[in-house]
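What follows is one chain in structure tokens, specifically the form predicted on its own.
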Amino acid sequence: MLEIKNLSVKYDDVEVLHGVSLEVGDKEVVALIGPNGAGKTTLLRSVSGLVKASCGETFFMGRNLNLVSSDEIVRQGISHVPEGRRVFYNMSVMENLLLGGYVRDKKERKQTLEYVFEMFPRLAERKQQRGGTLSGGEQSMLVVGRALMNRPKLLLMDEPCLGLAPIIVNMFAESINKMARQGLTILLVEQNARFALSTATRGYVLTNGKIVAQGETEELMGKEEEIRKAYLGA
């Protein structure tokens, strides 16, 4: 579904991806760990046209993402969750999901408002609340949610359970895992590499803005030198 072929990224003259490549395909959770500062928000602001390569190519169902603007990239079925619980405080749960299905008809938006509210039955007893009163819990639940309103066929995910209380970083792994099974694919960015791993059934490691392992989660977790290694920045 997803194919990132040899990309690089830079901010003004400074290379924050070098030569990055990797595969997420369809109804597959990938994920991409690594140290802060490795690049994992990059790739994902990439992904989704934030910010444009200085080299390299990505393909979403074979479509070349390079030549489509961020808006379009939305429209194809992609959404992002950025980092850092990016609610509208000011506006209520409901005005946040409403405006995350914005390129989605009434309809649509009625039938994911349902499926939102039964992933996340918090966000149902909160529609009314200001978005800036939530918990950071309940924050994390209004940003996936929102991004789930556009009816994504890819979700990315960047540090969804930055800061969580433990109890709900096992709450959202319960949720990645009910998404996968209805058929999701997701790229999930995570400094957590236990969580991600746990969750995931591929992983990359990105360090330094390149990627240094890779494979199946399990093979993965039995690299523990390795990855403790790219973390530490050894």
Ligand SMILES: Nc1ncnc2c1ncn2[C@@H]1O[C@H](COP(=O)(O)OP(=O)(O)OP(=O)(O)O)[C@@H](O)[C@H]1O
Given for the second form:
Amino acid sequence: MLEIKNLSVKYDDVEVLHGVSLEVGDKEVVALIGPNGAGKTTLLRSVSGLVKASCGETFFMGRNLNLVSSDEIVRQGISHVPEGRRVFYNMSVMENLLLGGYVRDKKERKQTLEYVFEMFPRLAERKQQRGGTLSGGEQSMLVVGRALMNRPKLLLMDEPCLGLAPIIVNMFAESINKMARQGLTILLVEQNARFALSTATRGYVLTNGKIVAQGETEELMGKEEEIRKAYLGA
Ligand SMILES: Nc1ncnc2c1ncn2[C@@H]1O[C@H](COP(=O)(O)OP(=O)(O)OP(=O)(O)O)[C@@H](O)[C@H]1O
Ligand SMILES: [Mg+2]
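Coords for the form predicted together with the ligand, given the form predicted on its own:
Next comes the full complex, this chain leading.
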């Protein structure tokens, strides 16, 4: 479904991704792991059209995304859960969610809203509450719910569980598994190895802008110690 070929990205003159290739198959959940500053967020931003590639190509369902605007990428069915739980603080939960479905028509938005409330009942209970007054866990549900409102075929998630309590992380793993069973394709940026293992079937390790290991998540986790020492600097 998603195919990234030899992607390089520069900020000003500094190249931070150096020829990265990665694939996500239809209905697959793939984890992208790597240390701080490796370029994980940059890679997701590139798929969403928020930063431009200096080299390489990205295909989504066979279509080259390089010249497609970020707005059109959303329309094509790619949703991005950004790093750092960015909810709109002064808007209600409902308003936040409706914004996520802005490219879909009214009927679709209504149906999807029901789906999101089923996935995260807590959001339904707090429809009118301001985004900024939600707890950290609830804000995470809100950004994921907002991304789902676009009815994505591919969901990009940038460390949705960072800093959350283990119980909420487990709940998220369950939600992700549920979305995957329902046929959603997911590319998950994650530093929490256990969380990645409980959701993704395949993974890539990114360090200093390069893919240094890839394989089944079980296999990567089996080599965790080795990978950690060699690439993650821990
Ligand atoms: N807007 C920007 N302008 C210049 N440099 C940037 C910009 N955004 C990121 N960088 C640099 O690019 C590199 C990769 O950053 P990126 O945010 O993609 O890493 P990351 O793997 O997501 O890290 P983290 O785990 O800390 O979120 C870093 O060296 C960072 O300083
Ligand atoms: Mg990041």
